[in-house]
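Only one chain comes next, encoded as structure tokens, the form predicted on its own.
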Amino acid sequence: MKFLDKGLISLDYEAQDAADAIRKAGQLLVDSGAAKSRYIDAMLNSYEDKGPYFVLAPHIALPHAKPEDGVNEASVSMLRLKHPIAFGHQKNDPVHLVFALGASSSSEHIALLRRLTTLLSNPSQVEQLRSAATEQDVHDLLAQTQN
């Protein structure tokens, strides 16, 4: 499972609109090895199909796909973008940290968001994603939480 593991987390990406943010969270995944790039394109056709229904919080969006559109490990990303973009969402945009998530299994998929629920429930937790300045400066927080 990687969970916003080295090379999972882009910082301050200037995103055109909300495909172009989701296509880069998902392009995290696809490098790690975590996802076929098809599962990007699942992602997308997702956010068409059905709208911003994942952006589940103010300023935090959590696209996703089916396991079987190309999830390879269970493992989530983390794309902080540079200027926050409006994904539809008529209570929660404009949207500031995207989580892509993928996970193979539906044991994994509430793992995976057990996990990423805990770390986004603290304010204090998101205020520090939201300034980190580094990606370790994101691992530190994540080893903190740990324990």
Second form
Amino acid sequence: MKFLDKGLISLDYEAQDAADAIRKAGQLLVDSGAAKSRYIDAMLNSYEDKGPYFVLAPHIALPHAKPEDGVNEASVSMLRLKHPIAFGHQKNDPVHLVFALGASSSSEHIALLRRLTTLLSNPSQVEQLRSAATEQDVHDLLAQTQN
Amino acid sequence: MKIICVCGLGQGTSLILRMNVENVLKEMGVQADVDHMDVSTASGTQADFIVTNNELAQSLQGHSAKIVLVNNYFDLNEIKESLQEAL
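Now the other one: the form predicted together with the partner chain, given that the block above is the form predicted on its own.
The complete assembly is shown below, putting the previous chain first.
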């Protein structure tokens, strides 16, 4: 499982649009070896076909595709956008934090989603993720909260 | 009582919703059979309640289940209020 490990967090990316943000967040998974590059295309296709339903909470998007679309390992990356971007969601736009989810069919997938849900269900932790100065600060926060 | 949590693919976000719905139901002391799936499978699945967001609810119009809308999947209070209202 790769849960926001080193190299899976990138802050203040200047995204051109929602697709660019999804691509960059997915690239973090690919660069770490957690997913194949075709997984990025699958996430983009899902966004085109099914819309922005994965903007799950105010300012938070969780793009993903299916395990068979090229996931090597249950994983999640975090991309923070320098300027929040509209994904087209009625209530939760604009998006500031993009968590690309490498969906797997293993039991690790469920463990990973539990950790992510615990992290993002805590408003003060979300606020810290949105305001952290450096990637190291995010890693420190995650270490402190045992997430 | 059968509740299904629905997202576009049935892989990630519906499972997150299911975890939070199960937590809230436990807190409310409500027994229910909770499942998660994608929107097209849900269209052909019998249930008493479907929990999803506004974006996907439109594709489920005509389903016999009562639709419960959640905007913030990580806000346990909102999920609780929506379920309390519906059940």
